[in-house]
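The chain below stands alone, shown as structure tokens; this is the form predicted on its own.
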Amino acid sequence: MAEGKNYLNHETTIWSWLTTVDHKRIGLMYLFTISCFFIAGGVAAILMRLELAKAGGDLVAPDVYNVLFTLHGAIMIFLFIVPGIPATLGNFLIPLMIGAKDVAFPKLNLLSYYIYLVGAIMALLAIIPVDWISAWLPEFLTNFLTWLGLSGPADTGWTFYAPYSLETGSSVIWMTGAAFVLGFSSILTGLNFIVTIHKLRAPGMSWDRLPVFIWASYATAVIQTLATPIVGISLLLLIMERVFGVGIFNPDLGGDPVLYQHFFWFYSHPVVYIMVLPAFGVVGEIIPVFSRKPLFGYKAICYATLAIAVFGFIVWAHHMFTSGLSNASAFYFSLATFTVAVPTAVKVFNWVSTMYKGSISFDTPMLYAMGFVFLFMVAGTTGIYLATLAVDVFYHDTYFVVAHFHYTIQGGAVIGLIAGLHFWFPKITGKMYNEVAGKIGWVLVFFGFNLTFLPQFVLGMNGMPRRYYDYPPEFEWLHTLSTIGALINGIGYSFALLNMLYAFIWGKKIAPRNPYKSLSLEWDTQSPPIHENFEETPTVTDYPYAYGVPVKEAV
């Protein structure tokens, strides 16, 4: 650890940190929780993928299947990614990086962890098996899970879509529950973030000199504020038919499970951006500074970061395009969706100009950044077959979808995590970690995610629906290549993530204040940051245009 006093030894009790205020502190400790949820969905992938390694059948039962796939999406999409980076890295940086001494509402911040832990709490009982293990419980006790609505771990699917939802027998009502409350969470943390943005600016710090990674954590902080609300209704409504059969989604009482389809993806769309804007700024961030360049359109990619927020908004259907839409509605959403691209491509336009003619450092977070920008393309290539309505038709609920989910999400926002957790890393822990190994991890991890999910666009084109228990023989080699790619994934991800835990405890080589030569303010004070973050409230008199590079040696 650094020499002096710094926010991780400000103060040493358990105490201290479980009641703390400190935006620093309580972005470590979301870390250290949804890193727990991350290798709990990766273990649910891992079993899924070994089960379908082979045609057949027989490591899992059909309705252990089921509810690995529902673990599997509800704890990656709620608790893992959802709060990734916004309630991690947003909440370390945001202060830092505008020159401020905490966010705005530091009490609320720590409740927002907090309202998090009981919506995770809430969806680790929506797990329990009491139905497979009631032989085993004292009657007295299996009545009383029974009727805490506790009968079963659910088995929907991630998106708990009526009618099922509403008749199976697990443990619907915990897990939607779960995600319910997980929502006032990320509601919290969204107006906090925006209230800090706006009025704690360090002097100087105009709007068009804010870094872009706080330019993506406001657009995200502004869909999680607006879009939430609707998923929560949605939610609250099903529970609402599953206790009292009040007959808004269920079509025997009168209901349409295609306004519940509506309400979701409403959100479930915007949630995508509330995913993937942070790790464009994060890659944004990472980009200029390895590059040794500025960041070639600086405006253009604040711009376009705030378009791809409202795009998020109007497109939500073409996740329904086989859904009975009326052609006018399917050609509404399809146009609209193809608009999402422009914006976006002039993202990845402008990061590869950054580093056009660059000289660029091949370190662990440039190669991350540079994965993120070939794995993302790859993600929006494959979007515009999703689109395009005929194609749709074909590919809609296949192998296809799945593996551009996948590109989306996991090449995106978890890729963007850890590129950004590699870069921040010296100023979040005060330590180096093992560069050699940082890039054995992003070897691992890069090639590992592309065997995975190239396969399953091959096994979509080829007809292979998604959710499927079994499938034909001839699907076989592929179901077993990215099963392969899904162990060298895992694999990856627990070399990076032990490398840096490693050197966080253990470490030895400390970093200097600013390794990477950056411009953005959470340079400018030691690493660790001390408790106020800054000894005197920094003064900002240039910045953006010579963007992640001293002036001096600007290109």
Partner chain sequence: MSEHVASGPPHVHHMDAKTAYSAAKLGMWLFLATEILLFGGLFAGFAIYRWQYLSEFAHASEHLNWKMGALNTAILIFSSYAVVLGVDAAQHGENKKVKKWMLVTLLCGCGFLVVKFFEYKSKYEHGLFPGTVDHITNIAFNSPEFNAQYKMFFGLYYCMTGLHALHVIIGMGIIFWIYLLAKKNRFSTDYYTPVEVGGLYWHLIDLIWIYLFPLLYLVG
The other form holds:
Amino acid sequence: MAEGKNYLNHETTIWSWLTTVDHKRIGLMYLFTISCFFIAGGVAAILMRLELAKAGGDLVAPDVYNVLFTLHGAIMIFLFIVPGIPATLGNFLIPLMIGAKDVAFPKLNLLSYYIYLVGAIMALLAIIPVDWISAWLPEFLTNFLTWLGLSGPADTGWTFYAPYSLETGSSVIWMTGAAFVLGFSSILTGLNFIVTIHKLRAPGMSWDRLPVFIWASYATAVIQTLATPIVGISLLLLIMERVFGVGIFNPDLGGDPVLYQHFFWFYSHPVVYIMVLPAFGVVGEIIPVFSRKPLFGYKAICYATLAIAVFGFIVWAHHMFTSGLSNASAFYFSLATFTVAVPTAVKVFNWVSTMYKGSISFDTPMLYAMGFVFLFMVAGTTGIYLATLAVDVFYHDTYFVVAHFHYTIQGGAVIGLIAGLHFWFPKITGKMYNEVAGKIGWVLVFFGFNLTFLPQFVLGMNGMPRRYYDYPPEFEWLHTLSTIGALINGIGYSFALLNMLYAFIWGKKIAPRNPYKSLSLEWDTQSPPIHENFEETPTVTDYPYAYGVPVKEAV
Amino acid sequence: MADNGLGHIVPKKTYLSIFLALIFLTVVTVWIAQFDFGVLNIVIAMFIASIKAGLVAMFFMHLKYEDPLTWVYVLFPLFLLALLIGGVFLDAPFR
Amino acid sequence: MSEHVASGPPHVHHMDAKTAYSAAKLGMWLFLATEILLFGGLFAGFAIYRWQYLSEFAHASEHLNWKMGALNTAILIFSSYAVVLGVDAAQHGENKKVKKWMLVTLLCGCGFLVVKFFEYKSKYEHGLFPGTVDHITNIAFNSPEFNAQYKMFFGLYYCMTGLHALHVIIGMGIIFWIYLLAKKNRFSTDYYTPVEVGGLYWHLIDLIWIYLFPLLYLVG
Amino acid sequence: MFRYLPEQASEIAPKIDWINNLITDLSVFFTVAIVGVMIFFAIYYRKKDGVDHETPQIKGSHTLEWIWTVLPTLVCIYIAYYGVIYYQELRYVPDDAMVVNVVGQKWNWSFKYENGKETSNVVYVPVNRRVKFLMESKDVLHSFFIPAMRVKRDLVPGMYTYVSFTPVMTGEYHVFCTEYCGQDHYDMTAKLKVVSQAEYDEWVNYKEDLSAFTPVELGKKLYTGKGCNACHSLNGKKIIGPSFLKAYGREVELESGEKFKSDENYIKNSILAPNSQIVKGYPKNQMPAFEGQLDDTQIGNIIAFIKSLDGSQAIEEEVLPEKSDVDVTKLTPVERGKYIYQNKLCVTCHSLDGSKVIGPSFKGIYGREGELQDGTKYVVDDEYIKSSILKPMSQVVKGYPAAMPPYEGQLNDDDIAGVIEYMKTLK
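The block above covers the form predicted on its own; next, return the form predicted in complex with the partner chain.
After this comes the whole thing, all chains and molecules, with the earlier chain placed first.
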């Protein structure tokens, strides 16, 4: 298969990559870019954990620490995990899975990538610590950077809460501007996917035959398209306030800082589902394949996906229970939040049931998928604490929230991404990675991750507030454990990614067309796929999970 | 032209009457604004504006002839907007 | 949505012409949905602050010139009318007429911006703008009766109309692009997607103004 | 299982903990059950010899879907209900609640009691009495969090917010700021001290009614309260700054050679911006600027006090504590350090409870790290403390005024060693 032309080798110049409108290549370009930012955000996280390893300031000054957690948050959220699965696996797989030759608007797809790149560059500019390094810079450069409105890295936290974000001297405008531009890119990607899934499905690919990854990507795309504008306008207003002094969120001018939080979370709660829904999709693809069983409750999972996307829009103010919110709102948003718990639980039950009477093999993607189920159970159940009004009052803005969030996003979305990358690695690269190394990576990631964040639950229960540079000495041993975990976790990710990178470049083992005997459409073409995806447009006759021997009746 | 399966063609007369209706409603909005109905001022103004917006969307933008999918993506954002405004009004006035 | 560069129904390798047309239209409607929500944030903000500062907003609104607002409303409605006639012409493959109506629309856009410019200018001269500028002596904003709530009204006024004006400019760019395509006789009864889709965008600009005008100028 | 919440120091704490622990138990149960089943399936149905075995094509079950939709829904409703009920209780304030006004400002908490008494970074409340903390922020968002009381609420500029609780246990508890507020967010902490009603009454009423005093008396209070007495004597003796005796109307000669009579303007200016007009023969950069720390009335009182020191009344030597006959050489180093702390006026500017007075608190000072005004980093070790005592101006910590007098020649090495040992005990 390798000697044939495929999307990787049919053109090889750099220029052909930079101007490509092929969704597969754009997906890989995204993958490369977000990996760089994953490393950058990870370095910030490690520095932060090292600082916190012992009580007292050891490594950096408080203001540097504040910059570190802001950068970690902003980079990981806006530059890494929001485009994380949709723009990489989504871009690569959506047309393949629905039997299309490309996304609906290929040029728009490339444009989204470049808009993303512009946003990324703006974010990088906002990171330059102009104030700290100006002594070593030539004067004209310092003057130029100052003229651009750059001073020091943003230290607002990734949430940019007003009024602190209105008065701090750092390059907040550039950071919020970057988030705005990245949001624009995200909107265009989402819009493209919605149209693609509606208009370009292969003959016979009805909605009840769509892979669950497509359902998840569709729900994600809807959120991307319709939630992002609200954060766009709030960030825009923040910039207007800083530049022109209009007073929408500024209490000195009659504005209401809590309104900013409403606007911000109207997007930033659904954005959690942008991150994690595609990971649900990935897990939903992996478990049936390695269990040789149909996905249990396919329809229930699809409806649950849509339900999560819709419910995700109606619960935003549960991030604001202590913000001065009215009681009426607090009651409503608490009750509404519980509605998300139900479809999420349904999904977990169905994944586990899929394995019943299966023929289960422990390939690396399956290990990640099973790890995901555990991590997501922890994430989901700790979410219940935070939805419960009286209890959330205690946990809000403590390490409990930090741990819960990381179980959801790192344990959910990032593990989902890594699982997906392993699973579709043969399809994307045409090679096989080293299975043993893959498993070692999994062990390190899984145990490192839990060691990092389980202690943080305990810290939160003890009342340790987040975003603290230093802490009372009784919290020290838990912080030390967490730091050790973070280091192991970091090594684990590096190991897993390097394993795949090595196999991609130097790997000898050639992947067959369909190494897992999957029934999904993307395995129906060669590995890696040809430029046009399929030799001829496929016709679909069944949903992609009809594994096993038909039985008369469902149990 | 329906044979090529593309968009619906609306008679030009319809366009003209919609245009005239819009101008008429603009005059009405301005005229009615000189009377004070208290809290109803905003309701009346927004009601007329919504009729105008409806006319533009239905006829100028051919929404009337669009498939249910387009309707979903017109109504769902409006629902979200109502949700946002509703959520904000559930908070500030009850603090 | 700029898929098409070739003459006639452009060749799109991955879908047929009919799918391309409906995909482009769905894409534009989705984009309009995001625009509605973008402005929606501003409308929500305006609603809550108007509720909070009812009388201040009403007074501040009296500083706006409703006649200019009404004029701009009429201009935009007419421009929308011109666009639908342009779409109709494109549906009949009459490129010359498309050109004519796009030109009319462009003129309307310019007219709108000119009126807007004079409005902003008079506000500026009266010191009715956020922030401070030293050489303006008559800064009504800093007078004692011109309190924070008035500033809030004008802050929102500038954000809403400013963002809208930006959309008018972008819309004019799109209309101009359609004009250029029509000049090259690109449109036919089988292919008029850009006119239809660009027209949708222009109508949205009109649609938002339909709400902005009474909200800001009339009831305040 | 997994009971990690802090001590239950408020009336509502057991209720919130009950629902919290219920969630914990349910969570652990469901997680263990589901993951347990998953692991069981994974092992029991694994491909034992690496070959696929036949699997039944089970596509789903409506019954099961209904069960696991309805069951979590019921559990959720139950939990949500109690969450709302207890939240109402948290937010409820009876009319007779004792009100403490809280002001949050980067990065400091100040508290004002019903009788006007004020404290900073430490707050006293009586046990078994409902209190309401009425809070406002002077700058950005803060959040007032007392883990032991299970209360938290943001301070929003432009709006009053509150927390309310009934403490049921005496003791000392952490107060944290939990809404990120800038550089020293982590340091914006305070202590809540819950004491018996009797102790509270005694404490809160300790401060006399200021309206009963004349401006001269009030000025005298400020003289001791603000630490002026550390440097300005009342008997004509030169300590570090000029004595206040006959300071009003006295002929003053500045370093520049300029001469004039000391008047109200001069005194006021000297308090607010001392370094602008140092009297000839006195060191510069010794006195902290009191700009923003004293209001006009207070300055007026101090001026009145200084005016009263015209020499017509005998000066009672009550201000500087009488030197006792303690033989410091017989004390242990720690005791010696403590003695020096109390008698050399360190106490005026350096607190022991973590609150900022004029200089950094001594609480937990040993080993602390930070940044000096010139941007260099420091670690508090023996060497640093010694030079801070002898030559304070050489290393002023960022965010603090250059206010400390040098003790060169006043303390010997053993004294300093004692102070260092004493500091080490202040964890």
